[in-house]
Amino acid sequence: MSSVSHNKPKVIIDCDPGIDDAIALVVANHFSEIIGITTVAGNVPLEFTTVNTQSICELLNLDVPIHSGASHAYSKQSVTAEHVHGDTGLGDLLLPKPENKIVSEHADNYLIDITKQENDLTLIALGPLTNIAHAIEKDPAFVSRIKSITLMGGSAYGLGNATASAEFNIFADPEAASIVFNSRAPIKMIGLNLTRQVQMGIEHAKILSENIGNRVSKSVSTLLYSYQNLISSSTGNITVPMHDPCAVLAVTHPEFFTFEKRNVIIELDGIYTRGMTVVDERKSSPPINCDVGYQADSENLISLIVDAASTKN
């Protein structure tokens, strides 16, 4: 693994835990300075994504403000993924009822306020982009106060998982995604075409489960077993992609990723393509609005995830 020394970037994390969100929080806690966390409905309803975030923070001894946010998409519809993450979002992982409290139920206001108070912030978006779109609508200058919005969502090449052409986070709220991509924000897109290159499975879960005395390591092991079991029941896959951890590592370890500047449009109306991220690969494309991730150094990224989960806090 690279021996490059890293200064920890300051990040805000907008998330919807979710198994891979939980692993991403473990990775972010190890490699970044988390200033605050906002929650959004996505993989499971908001009540679960928020409690899961509180519980994971307690597991990590992470004392940061947590603000819950949007409970539904702009369309008022709710798209969830219990078949991938389990009924409450964390598969078979059972954590104690959290004692910490959320600070507010207004994630969008927090995003606006914290970017006025702190400089050099990166916003890492791991779920539907609803909270961020609300913040942009309330304060369009919000996007000028952040280094980037690095998001797990979408895909180049028309790859989908919620539908044949749409990735889940974008499909869950395409209108919000369209607002974000049209906002002139500095965006880095970590899509399915990249995250599917970074696969973990039972082999890694066993390594982590043998780390006696480390609750975080054993918890991530349980998450990996759950993720693999839930996904393989429908796909037969023996490994699972590390979607959300890739978005975190793209901020903390960008040297392991390859990006290209592209124009990306969110399809809102297609019968078969609603929620698709239309990535223009033409040399004479419209104005660039996104750095799209194409390649990931899987071996080094997996080592980083294992290291983050194995190191005692």
Second form
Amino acid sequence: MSSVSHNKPKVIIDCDPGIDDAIALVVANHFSEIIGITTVAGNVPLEFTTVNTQSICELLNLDVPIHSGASHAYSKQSVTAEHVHGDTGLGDLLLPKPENKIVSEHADNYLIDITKQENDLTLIALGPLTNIAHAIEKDPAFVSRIKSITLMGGSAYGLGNATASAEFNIFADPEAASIVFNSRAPIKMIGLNLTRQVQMGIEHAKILSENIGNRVSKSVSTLLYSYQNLISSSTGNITVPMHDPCAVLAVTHPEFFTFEKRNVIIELDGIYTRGMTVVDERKSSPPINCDVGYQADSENLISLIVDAASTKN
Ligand code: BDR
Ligand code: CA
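Please move on to the form predicted in complex with beta-D-ribofuranose (BDR), as the form predicted on its own is already shown.
Next comes the full complex, and the chain you just saw is listed first.
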């Protein structure tokens, strides 16, 4: 493991938990200073993503403002992923009904306001980009007040999971993604080409439940077992990609990633390619709008995830 020392970056997390979002919150709680969390419809409907966020925060004893946001994509078409995350969004993990309350149902207004109050904020986006696009439409200067939007979404090389060519978070709301990618925000894109390099499996789930065995590690273990069961039934794969944790770690431990400057366009119309991130790999490409993640140091990233999940709260 590298000896680079880390100050905890201040982050806002926009998420749709989601099994890997939940693991990402555990990682972010350990390695960053979470200022607030916003929720969006995505893997499961908004009611579930919000209550799951509240429950995970209670599990972590994390007392931060939670604001729920958009229940529908710009197109009003609903795209969910219960086949990957289970009916509630957290697989077989059952957490007590949360006692904490959300602060508002206006995630976009919160994003606008908090960036006027706090400097040096990084926005980590782990779901469809609907809330962030709403914030940009209401206040285009919003993007000039953040250090970066580091998002899990899309892919280089045309890889898809929701469809052959589109990644879920972008496919679920391509119009929102297009607004974000055209906003001149400093964007770091952590796509499938990178997150598929960071795979965890049953061996890690066992370490967390048996060797470590505290409440957080056991919960992450249950999430990993569920994720593996759900994904293997559709793909046959025995390990699972750490999509959303990679986006958090790209902010907290950038030394374990490589990025290249690229122009990225969101396809809105294609019959077979709607929601695709078209990443221009030409040297003479049009103006750059994004840092695209290419290589991940999988071994070090997995140990960071295990470390974060092992810490007793
Ligand atoms: C992304 O889609 C969701 O299913 C995951 O939570 C992740 O954010 C991966 O394509
Ligand atoms: Ca997600």
